[in-house]
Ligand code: BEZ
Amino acid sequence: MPDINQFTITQAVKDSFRTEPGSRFEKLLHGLIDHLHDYTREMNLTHEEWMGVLNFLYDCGQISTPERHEYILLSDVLGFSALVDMINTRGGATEGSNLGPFYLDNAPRMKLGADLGDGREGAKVLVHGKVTDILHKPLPGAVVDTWQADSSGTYPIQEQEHGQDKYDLRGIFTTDDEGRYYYTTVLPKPYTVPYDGPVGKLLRAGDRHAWRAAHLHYIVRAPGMRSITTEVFFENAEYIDADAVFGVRNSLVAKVKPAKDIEGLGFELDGKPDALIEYDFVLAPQG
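Could we see that chain alone as a structure, in the form predicted together with the named molecule?
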């Protein structure tokens, strides 16, 4: 009988799985076991601490619903989601950032120049830019799928019982012959991630706030290119240095400029903006 003690148990657990040698699954599983056991030994974990972790995970499961995934939120506040985004960003391409829980498939298709804000309260901005490849060649026909909070920091999908349409403040644009996209909308405000559950408890235990810096969400796609999921933030905005889910990267921060230069851009717009934001998206080839 093998002598299983606190040092040999790690190998014994790995050996108990009959995984395909060298496979990705084996690497992921063995790595997880190694790190989990190392952590447990290093921390000299007590029974109370061990049970605390398991109960915390149980509570995350209990509060989760199809609309609220507390484990994703946990991943977000621990910087795990951001780390996966960073690792998977291709050289030269726009950096990835949080998808968040409010994405909807099948947002309405919009014509360039449309007003996503649709008469809502708030500062009206023109958002425009190009979609290019990593050599800065414009990509006509690229798809820019965007969604955002309103000027009070709420997503219309959160306000359906107050008569809001869940597809408000979202739309899909197709870039023109020069790879350009442009539309008007309202400037979103910061909002908090949900903090009435176990993840909120964790934030309070660590004296952390739950605020996200205001942002616009994007998924950008083009044939033959690797799509990106990202967010655009605003220079000098509140929480820009302390986003609760570590979504901000320098390269994703845009300037909000006064609208005086809009005429020169020659866009046909449904709305009249007070300010403008320019942001170019860069896609890397697939593969």
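Beyond the form predicted together with the named molecule, can we have the form predicted on its own?
The following holds one chain only.
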């Protein structure tokens, strides 16, 4: 019978899994066990603290719904999401940023030039640009999936009980023959991440604010290319230097410009913009 103690238990747990030697799964699992056990020993974790962690994770599961993923939010505020994005950004491609807890994978397909604002109050902006490869060759037929908060910093998905359609301020666009995408919408405002659950309690316990810099969300895809999940922020905006989920990158900050000479762009638009934002997305090849 093996003598299992606080120092030998780590290897015993790893040996209990009959993983394929040298496999990626074995490496991930064994690394997790090593770090978890090392942390527990280093912190000399008490029973109360251990149970507190388990209850916290349980509470995250209890508040999560198909429209709100508290574990993604936890990953975001701990910088875990941002770190994974940074590690997985390919050279030359647009940098990744947070998916966030409110993504829906079945947003409506929209024609180029459509207005996502749907009559909402706030500054109306034309958002446009190109999707290209790393050699700056346009990618016709690329898919640009976007979603956002409104001019008060609220996502419609958060206001369903007040009659809001959860698919408002969302749309999926397909780039034209020149790789262009364009649409109008309202300029979003900063907002706090959901603060009424266990992650909010964690932020308050750590004396941290919950504000996100205003942004637009995107997932961009094209055949044969690696998709990107990212956000576009606005120059000189509030919280741009202190985003609660560490999503801001210098390369993801765009200027909001007056809507001058808009006719020269040749876009057919459903809405008349007050300002414009131009941002090009770059995709790297798969593999």
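Whichever C-alpha set is largest while still superposing within 1.5 Å between the two forms counts as the rigid core. As the structure is a prediction and not an experimental result, all values here were calculated from the model. Numbering follows the first chain given and starts at 1.
One rigid block turns against another between these two forms, and the hinge that joins them sits at 211, chosen from 31, 138, 252, 211.
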